[in-house]
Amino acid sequence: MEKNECIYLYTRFERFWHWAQALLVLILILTGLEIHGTYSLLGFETAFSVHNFCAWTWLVLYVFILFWMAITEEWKQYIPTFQKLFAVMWYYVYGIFKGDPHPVPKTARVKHNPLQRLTYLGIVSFLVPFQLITGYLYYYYNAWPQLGWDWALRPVALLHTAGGFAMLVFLIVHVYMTTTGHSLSAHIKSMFTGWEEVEDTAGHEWEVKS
């Protein structure tokens, strides 16, 4: 029988920005769809105002998150690696359904496995900035002529929409992955309490090699 231990994995601010981002992204997706005429709930003007408010709020939060990562050195949790990457991928494709142990169990020093590192790094360093930049270009469309930009609006709008759907796909996959713990709600619960039950890794903790 596997021996587990309960460790404090996520700080208060870490949990706060996780849920704050989740809420902001969800509202941005819903209001973005309404702005595009997919459905009508708040009305165009209200949806537009809420969407812009959440976008500015996300930008401020994003800056605070980057600052927090820098001063706490939590950025090291996102250093990409290919070590055991295929083992982790095989685990989620096949091993998890057999009840195999995770090839890279969580620890306080290594919260994210190689697949998560690559995914989160891509989200933080590419997708989020991409959405913010295309969104603000879209928002300040009327100022383009003053800046000498003779661009068409449609490509920017399509790029921003494509980024929104990419974020939606990530959100769906992320929610699914939260159900792959030792119980369906274990990972979600840990993001409320900060504590998570993990495998006892004494003597065989996995670390990223430089």
Contents of the next structure:
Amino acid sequence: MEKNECIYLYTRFERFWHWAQALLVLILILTGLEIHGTYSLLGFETAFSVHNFCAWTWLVLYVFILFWMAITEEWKQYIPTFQKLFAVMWYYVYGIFKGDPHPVPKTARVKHNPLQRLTYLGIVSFLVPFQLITGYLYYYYNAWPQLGWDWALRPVALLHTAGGFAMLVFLIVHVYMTTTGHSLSAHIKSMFTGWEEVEDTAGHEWEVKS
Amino acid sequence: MNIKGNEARCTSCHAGYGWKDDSFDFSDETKIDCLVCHEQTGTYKKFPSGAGHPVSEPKKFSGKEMFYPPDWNRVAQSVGRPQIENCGICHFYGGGGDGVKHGDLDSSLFHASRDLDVHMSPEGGGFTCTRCHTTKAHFIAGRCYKKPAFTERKSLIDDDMVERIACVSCHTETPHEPGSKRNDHTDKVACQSCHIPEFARQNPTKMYWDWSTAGRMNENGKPLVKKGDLGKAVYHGKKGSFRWENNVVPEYFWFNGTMEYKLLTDTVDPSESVKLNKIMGSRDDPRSRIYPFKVHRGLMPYDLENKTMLSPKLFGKEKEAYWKSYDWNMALEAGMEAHGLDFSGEYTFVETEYHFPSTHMVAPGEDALQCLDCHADQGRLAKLTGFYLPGRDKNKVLDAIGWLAVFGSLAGVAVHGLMRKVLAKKRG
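Return the form predicted together with its partner chain of this protein as a structure block, the form predicted on its own having already been given.
All chains and molecules follow, beginning with the one already shown.
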């Protein structure tokens, strides 16, 4: 790690949406579990209201994020690739213990390694919409009859619960992964400042050229 | 228990002014006593077993309370709109005493605090019964047999013209502040379910009545009476054993406003508690709501051979009357005969349930049920199944997989982290 360099990876809006989502997801999981009956913390009614408030906030934020991705072409950071995917996986199950260098260091144009790309793409394009859709179906349960839907609440509620668990699992692994930088807090710090310390800023051969 | 065979007593409330014998026409209007409802002096009192007649000269009932003949001039001049007292003299004492039948209609409503009843309390709405029970040619709007509680949703304006009143007639279906989740509930949960958190909040109500133990006498040969700690008899030689309770949490059922009543001719299955009236309604019926009930349980006589419920003759001067000779066989024989029905001679006592809907004793808003009263594992709706109730219902498999994944990933990252640390140290 001799020739470390600082690169500006995360713009202000990106950092904002990241932390806003983090906070929302955390509160949504906590209040969601309380509505689920797992524990009593805020009280059912408060948990319920906070959950709904966060859901609306997230919906608005999500629309802004998609818009931002579209106009900044940031969506290209999420184009999946299988090149080096297994190298990255192998790194996390083996190489990391030996102190090997990361097979795909971050660069300004490639913020996410192939594993991250795949995961985040899955989260942004599948899990989040899934939670939003099942959540809003749930939210508008009382309007179903007007829409002529003769559904039961149970399947929708169970899907929403399953999505919640998936989100919690993602959160746990995601938070842990932040400790795998060159120091335990390096990734977290860069998410606050926008600046990431990297070893090498050269491009990657697997990059998707724009 | 039934009116037939006991008419002289029961008709002091159940319309039947001047009952003498079975030829009495219960639908003849001239036999309905107007003064009970419409006199305002509070002195017009019927003699309990006088077949709906007040006394014509002072007379004692059961050797205790004096009954004086009415001052007819005063009574007749006081005729006016019925007050709570007029209706209460019958409705608060149904079944032979205060709070015996309904848990939400008892003498505590004569002078209710606002906490007891927001509507009838002078500190609250100051309503009389007839403020809600509007009458149209004397069909007092109420719950009707085999007629839905309210067939159609209706507006306030409609209400001035129809004879049926419901909470929503005055309060609308969305009485809570806009956006309140409570407003979403009113299509499934009756207002009463949330707003009558408990009934019998002041006077105790009878919850259990075991006729099988009746007949015990004290040393003087008079029916034995034992008082319980609520100041009410827990045993009476004439009637058996009772249980009285205060602040009773209702039981909840889907209810569409109709009831089906067991008749003495219906065969019943005593292997489970016999439902003397069956609450009609279900989750899938859009007219049904979850409604609070007082469930009055007890043990009542049952014909082992005919497999029907039995109705004894309780009251009367004849030796067959139970309260005369305390002989169930004779009383049941005579009682069933009055109905023109057969009694096999073989009887036992079986468990019964009678359901009283709770509608009165609406508590102030702040005492209403909170979300967790229902949305919890062991909440008030624990027994109502067939629909998904957040906070109560979970899919066990899904939860198990979910938590396994959560704790699995926690353990996974913990081991991973630990290994990283240990191996990094080793590498130096």
